[in-house]
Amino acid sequence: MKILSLSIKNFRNYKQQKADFHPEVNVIVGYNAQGKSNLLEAINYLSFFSSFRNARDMDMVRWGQSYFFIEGLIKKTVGEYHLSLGYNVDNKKVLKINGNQQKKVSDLLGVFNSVVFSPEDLNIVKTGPAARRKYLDKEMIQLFPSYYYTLLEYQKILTQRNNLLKEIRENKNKKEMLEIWNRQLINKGSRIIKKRLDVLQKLAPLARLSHRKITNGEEDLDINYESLALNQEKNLKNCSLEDIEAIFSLQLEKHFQMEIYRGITLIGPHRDDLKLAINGVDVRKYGSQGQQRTTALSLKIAELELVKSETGEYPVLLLDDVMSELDESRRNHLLLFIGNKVQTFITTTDLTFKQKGKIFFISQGEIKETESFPK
């Protein structure tokens, strides 16, 4: 899978630009705050139709303008696709594939797959469970578009249930309504947990293999799913959907009084985590900084391999200022893995590494193809 060209208008600090990309490596070089990350954000937007930097759509519209437009030419083994998206400040999006307007985001999810690796992703290992849930969910969204809507529906149910718990806590006597929301929470939440477990059975061995290669076989990386809803079930891998629903229901009953006291839902996939261990030791708590970075790199490489195994094609890889964060050994391993099989975009403020492909210099929102860093 490749992105052959990109056209953007009124996106971030770009007025109107077009670039034709190399099928293997594209180095995006420039000084700070010139638009390097913005370019990668525009490319990734065509995969998820949202910002990997958690920005609102309205915040990506160029200052003083009322809309932005992104269009990419995507090449896959089955043919070429024109993907385009227009957004205006009235919060309206127009999505098109090959000129045909689509009604839903899910109609375009999976057409173009990309994976971002940024310095913030190095914190997947260090920070709390939310970062690890986001890592897993984001990849699942582009592989399984229906999962996107399951997550949205679950979040709506969760919000309504939390509101109800607060009302019950305030003695508004609405306990009979809680069972209705419990059934919906269990229904959608169990499907999320089951899908995560299924995907993790494929992702974990890929990350383990990558980690062993990076560490020359000295370290074994294990990834296990931790679910508060299923904390009494030891063998989660063999849980059926019906098993998960039954255990989920029991845990809700067990935590009923505490949830009313706290006014929030304490059980469900919104509180689950991935436990990462190296040679049996929790890498988040006890791993060195080097081990944590190696784990993050292994997770990202596993993400690429997962997309390849599910779709038959590698996604586009977007390395946003991450090369300077990796030491020479990890950087070389990443570049060796990329080879000529993954189209890669690398943003950097200098050219301390040599890769064949194209070099683009960005200055004040203008993209220029070059052979070296302009002086």
Contents of the next structure:
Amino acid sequence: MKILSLSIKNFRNYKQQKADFHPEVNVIVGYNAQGKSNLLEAINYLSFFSSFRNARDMDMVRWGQSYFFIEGLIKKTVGEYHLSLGYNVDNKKVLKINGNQQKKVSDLLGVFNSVVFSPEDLNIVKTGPAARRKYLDKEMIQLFPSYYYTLLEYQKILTQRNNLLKEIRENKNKKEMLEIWNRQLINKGSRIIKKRLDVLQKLAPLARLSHRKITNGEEDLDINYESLALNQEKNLKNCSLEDIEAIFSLQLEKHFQMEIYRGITLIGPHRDDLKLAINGVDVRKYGSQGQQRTTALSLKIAELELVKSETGEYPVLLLDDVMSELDESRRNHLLLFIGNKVQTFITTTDLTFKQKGKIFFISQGEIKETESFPK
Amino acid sequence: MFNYYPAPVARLIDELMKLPGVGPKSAQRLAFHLLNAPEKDAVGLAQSIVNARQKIKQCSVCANLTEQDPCSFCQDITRDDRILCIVEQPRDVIAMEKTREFKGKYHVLHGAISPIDGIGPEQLTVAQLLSRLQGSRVDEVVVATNPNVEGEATALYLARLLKPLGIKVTRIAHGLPVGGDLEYADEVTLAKAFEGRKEI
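Output block for the form predicted together with its partner chain, input the form predicted alone:
Below is the whole assembly, all chains and molecules, this chain first.
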């Protein structure tokens, strides 16, 4: 999958720009605060229709303007697609594919797959479980649009249930009312867990393979799903949806008093985690900085491979300032992996590594194709 | 922002903005339209609002909006009083009526259970429902609340409440729109339809 060109208007610090990209490597170079990451954000927006930097849509509108517009020409093996998105501060988003308006974001999720790799991703191993859940969810949303809806619904149920728990704690509501939310929580929550387990079964060997390559076969990476809802269950891989629902339900019963005391839902996919171990040792807690970074890199590469195996095409890779954070051997490994099969965008403030492809110089919201870093 | 307008106009815009789906721009447009229209039109609108507001009340049986109490549905002896359809809003009654398929009676909840909005069974017409069911001939209750998180919770609540009374509680099916193409259905709807599959 490639993005051949991009037009943006009133997006972040860009007034109106158009760029034609190289099918392999595009190096985005420029000084600080010129709009390099904003360009990657615009490209990634066409995949998720939200910012990978968690910015609100209204904050991405250029200062003093009331709308922004992004259009990309996407090339897949099956054909070319014009994807466009207009966001107006007053109205909602207008999404179009080949000029035809689409009603829902989910209709366009998965048309253009892109994966961001930023310095925060390098911390995914050592930070809290939320980052690791987000890694998995983000990947799955692209591949399975219905997963996105299940997540949204689950979130709604969770908000309602947490509110109810607090009310019960303050004696403003009855304990019996919890049951009507439990059934939905278990239903949606179990689906999320099941889907995550399925995806992890494919993702884990890919990450393991990549990790072995980077470490010259010295380290074995194991990824396992850690679920509070499935606490006792050791053999997760063979769990059916019904099994998960049954165990989830039991665990909820067990934590009933505690949940009311705490006023929050303690059991469910929103509390789960990925257990990452190198040669049997928990790398989240005991891994060296280097091991944690290699693991993060392996997870990213596995993500790309998974998209490839599910959709038949590699996603576009967006490397946001990540090159300067990797040491030479890991950088080389990443570049070797990218080869000429993954269209890649690299933002950097210096051109220390040689690459074929195009170089774009960004200066104050203007994109210029260039041969080298202009002085 | 309304300092630009004379006070009565500002007040009108303010009031219009309280309506659903009306923002500052639409409110301004509506206000100026009303001010430019013939006086009898504007007064007619104002009077019809007051008139509707004063004459329409909740039916003491089914809680639907009505001019006479009990409402025409509740008074209609040709309707089957053994089956009761529970909906969230009065507009859902109209939607159901348009199908001309349902010949039973209705009950309007005026909302759905939603703890974040502070809405529980006490805020809905559940007590009224229970009292009308007592000693009635109703043997089936069809729960036609919306197929979202809150509607589903409300349906489960009603099922738990009514089943011990020996009343059959059913839920309307959700899934594919009739006459539509399978390929155009979104994944969630399709998955729902798959879940609710029936033997033929």
